[in-house]
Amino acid sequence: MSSTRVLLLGVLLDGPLHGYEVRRRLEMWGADAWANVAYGSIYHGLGKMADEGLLHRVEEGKGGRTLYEITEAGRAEFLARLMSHWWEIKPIVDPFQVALTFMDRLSPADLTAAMKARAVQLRAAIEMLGRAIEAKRGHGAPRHIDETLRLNAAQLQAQLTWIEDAVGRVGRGELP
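Generate the single chain structure for that sequence, in the form predicted on its own.
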């Protein structure tokens, strides 16, 4: 919830919003792709942070729509967590690392096929991120949000470069 908490508080820095508006902004930014935001947790997170005094419920409108506003305690929480995200390096949890651990359990033919299939998926994902960056330009997303997509594309490109090299090493009997 730490990253989701920072995102929710950060979105509310610009002014009070309904939960739906918070969700729409995060969707526009593509946060599902780079922050692992479960959109169902947005409403729960907003309510929990309001109970903790980080947000203030400004009004409850028709249909149960609540307008949330960040408090001074919420601003302090946002800044503290934001700075910790800048200063702390945490491992990227990727199930692919588990697959690499057991690459020796596959035949060279199966391993090569799996690597080539992953390379196809990586190329498609990189291309999709490029299209997403272009599409966001016309929808009012801040330019700095594109950088999250660029970083994601660079990480995928690094994995693709590794896989393309590894396929050759499997073919030469150097892996696994």
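Same protein, different state: after the form predicted on its own, show the form predicted together with a further copy of the same chain.
Shown below: the chain alone.
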């Protein structure tokens, strides 16, 4: 989808890379936590955008590696799509909303157990993100990448707050 294309173009802004390295960088930025960056998606996207002239294939002989270099058209496309990502509010796809939708289909006991277990996991995940931010995410990620971690943590915190409230309401029979 559009997001994947922005990510690929964005990674290639500062110089050509091959598919595997592209994926490495995205993983370093934690993109696997909020985007579709499986290898198949990467290689498909690179190939497609090369066909469309947004990227240029640079063969590298050695062991079949192919470098992809962004073209001028690619840079223009990147900026346009990046702008639309800033200006347009697009749906946040969240599997937990599916769980919520059918909370009435679990027994109160199962529901409470699931909520408590989830709360524990969420606290752990949030704490881990906090430590990652402290540790400056080490590697070679630019400073503003921390912001994605912060936002991610805030989203998980929103979910945790909802759950902590909901546990009480389920206990008092106010939910579902």
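Rigid core (definition): largest C-alpha set, two forms, superposition within 1.5 Å. Predicted model, so just to flag it, every value in this text is computed and none were measured. Numbering follows the first chain given and starts at 1.
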Does superposing the core leave G130 with a CA shift of 2 Å or more between the two forms? yes
